[in-house]
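Only one chain is shown below, in structure tokens, and it's the form predicted on its own.
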Amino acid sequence: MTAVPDRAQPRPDAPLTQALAADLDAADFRSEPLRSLWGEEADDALGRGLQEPVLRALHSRDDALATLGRLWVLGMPQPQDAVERALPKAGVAGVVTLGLARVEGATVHPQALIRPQSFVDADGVGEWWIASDLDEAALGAALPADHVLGVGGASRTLAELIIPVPVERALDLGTGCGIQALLVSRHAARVVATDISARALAYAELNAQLNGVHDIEFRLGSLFEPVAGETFDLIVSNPPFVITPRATDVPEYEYRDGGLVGDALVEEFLRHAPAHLAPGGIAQLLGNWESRADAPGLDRVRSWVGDDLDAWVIQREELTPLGYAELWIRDGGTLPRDAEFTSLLSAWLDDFAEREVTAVGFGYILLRRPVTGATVLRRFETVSQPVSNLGRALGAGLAAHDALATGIPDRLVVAQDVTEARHHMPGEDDPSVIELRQGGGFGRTIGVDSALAGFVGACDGELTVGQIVAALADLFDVPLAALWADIEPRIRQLVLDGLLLPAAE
């Protein structure tokens, strides 16, 4: 395996991050000039780890924004001058003076990655650029055990899924190179985000002057201790949840690896974090757990939740043991063909079956301490289609289980994106299926019988629940208590998973 070069430390430096941003903002250094300069399809293949095409759309070109797209989103060294000429108020040696780069010769060689991140959110759209350690492709060798990772698919995932409300204090817990604060910064008074990695947090940092965020406090600790006897109203994290062997010449990697047996880490974390919960607060988080033989993942997640808190966790999918090492031994770079493959395979597969680990989950948490007297809600599901917008969804899915406390709203109305289908047995008049079809949100198929889609097509918020399932009765010539009692759970469920809403007063 190939050794990895030094590496400069991140140092933060709000006057030179502000130069280095008029400079970034000068050359248009954002995501969809840099799309439109080396062409669509070259912008595609570089998502997969195709460098080529890149470099061929750019050929010659020495402008700024081409000699930065080759610095800091290839990683590729560029000459001094073209890098002075496309910095003109950091200069390279402010750069050099931040970690971002080093100078050999004639040659700038890129210390880190700087790329723009788009996102999209309740107050607009928007883009940031994050730093991060130079990746696989740059650094031509596996990853680094300290390695910082940039905004990759966990990380994005985990900013959908974030309920977007203002709050007064937040924490981003494991901040890595500083994407979730910065967004949850945009409807936070004050957040405070902490990591075990110095390097992390100094990434972190230096991302927030780079941006113009400010409010943001940066403290260096493992899990709640450096934010102890204090409270939020809402808690993010994209822990280090990846389950590593704790074996010799398995690598550590600080962005992934918590440092604990199995899934001990997401068990820290929900076992601790409702002690920093403010009423009302809530945490949302990624994470990883095991299935074993005497347990179901999701049983033993709902084991580490206290009974006095909403919870609401979504397993998204499972691997195999073998599937889930040959994800993460690939993950650090470390290939079938290398000659460590075999033996970090061996490790992980040693591992799970000394605690008889079946299958490995992956999924979302949301916790929430409900304020005095609120009843609680208690949600473990798997959900394997696709989804979309899942922090309005699951803000929707809080809202009506609030609502739900006192009994099913006097009139609803079905939600805009649900549509009914209808199949028939050849030759047959009546349905011998019936779908209600979520567009948005979870995406859910929900099968209901005649009685229950009658309801749900009599419900535009003119007459009430009462109205209508009373002339239900009378349509299906059945007593009113009886069906009252077969279809009343059957509409909660449906007002809870966001298929009927509260009609407007």
Ligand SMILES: C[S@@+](CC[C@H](N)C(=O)[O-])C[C@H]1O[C@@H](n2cnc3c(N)ncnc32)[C@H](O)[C@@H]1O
Second form
Amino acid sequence: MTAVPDRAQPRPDAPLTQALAADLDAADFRSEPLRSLWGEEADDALGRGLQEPVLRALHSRDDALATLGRLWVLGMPQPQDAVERALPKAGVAGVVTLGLARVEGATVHPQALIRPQSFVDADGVGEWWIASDLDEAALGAALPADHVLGVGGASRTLAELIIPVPVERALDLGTGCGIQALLVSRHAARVVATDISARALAYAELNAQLNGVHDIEFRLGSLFEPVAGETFDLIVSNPPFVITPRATDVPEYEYRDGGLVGDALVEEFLRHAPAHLAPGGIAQLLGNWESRADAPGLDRVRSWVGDDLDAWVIQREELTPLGYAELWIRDGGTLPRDAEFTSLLSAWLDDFAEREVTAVGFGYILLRRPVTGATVLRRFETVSQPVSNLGRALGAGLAAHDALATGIPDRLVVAQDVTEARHHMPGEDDPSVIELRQGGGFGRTIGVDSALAGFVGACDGELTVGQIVAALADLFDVPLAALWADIEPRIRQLVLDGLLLPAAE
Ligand SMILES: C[S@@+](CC[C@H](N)C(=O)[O-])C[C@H]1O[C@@H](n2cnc3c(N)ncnc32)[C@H](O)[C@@H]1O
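Having gone through the form predicted on its own, I am curious about the other one (the form predicted in complex with the named molecule); can you provide its structure?
Below: every chain and molecule of the assembly, starting with the one above.
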């Protein structure tokens, strides 16, 4: 493998990053202008790791946007005079001081990528510039172990999960380039961002400066060490959860591997997070968990969470040990044609075999410290259908759980995104299957019988729940008590899942 040349350390410096931000702004260095500059097809190809279409589109252009695009989006050296022109305020000397570039002869070599990242949250649409380490394409080599990752698929997944409510104190554990800390800073009065990597923290601080965000405190250390004795209203983490064999010759990437055996890092996180949650405080993280011969993955996660906490764990996918090993060996840049692929695969499979791992689950974990006396929510489920706006749906689910503690609301209405599908056997009048379908959030499909379908259909916010059930008991000619015993838990579930909502007073 090619050795990675000595890399500069990012060096945050507020006045210089401000000057750089002014230059990026003046060049219109943002997602849409860049996408229009090289075209949609080239932009999509870049997302798949293909640089050539972008390079062709930029051929012969040396304006500021094209120069900065090649330098920091692609990570390609550029002529110094063109970079000087593109950075009238920060100058080449400025970005060298920031550790974002170095000069060799009359050429500026990028030392980092800077990519515009758009985001959408409750306050609207925005965009940040996010600096991170050069990727494999720019390095022309495998990633070093202390690589600082930019915004990836997992970062976006976590960002979409975060419940968008204002909080006083938030913690982003394992902040990396700082993306989650920036996001939560939009609705938290104070944010602490931690990482075991000084290099990552330097990027995170530089990114906060670059985007004019000043209320984040950066602390170095492992897991909860840097926040000993402190509590938070929100803890978010995209931790280094990738299960990695602890064998020699297996690369230990700081950005994805917490250095423990199997899924112990996720267990460790879940065992320690509760002590750092204020009453009502929520922790949200991504994780992997192993299913072992004697214990399904979700049961193992359940055993890591104290009974006094709300827990909502959503398994999104499950891979076989082989599928998992292949995924992460490829992610590290090693392909089946490379000499070390087979030995890495053996190391992963031996490691899994040692613990009798049958599958590896991936998903989302939410913990909440209930306010005193509340009933505890315990939900461990597999959700494989497409989902959207999960942050909002999770928030609504917690609110529904809290509301149900005092009983089913008197009057209910059907949520606007719910439709009903009826399936009939050919020639039959009565449906053999009735389904309620949720259009947004979890996108759940729930099979109901005619009594429950009749109940939901009558939830107009005018009739009370009691009136509707009494009318149904008459209609189906069944004892009211029996119908209520049968239907009540299913109505609760529909409220918890957000298909039925309390009617406005
Ligand atoms: C997958 S990256 C997540 C980065 C970023 N938060 C995001 O969502 O894109 C995991 C981060 O955890 C950090 N990390 C690794 N081990 C850690 C530990 N024991 N304690 C705290 N952070 C750790 C890594 O340096 C890396 O920045």
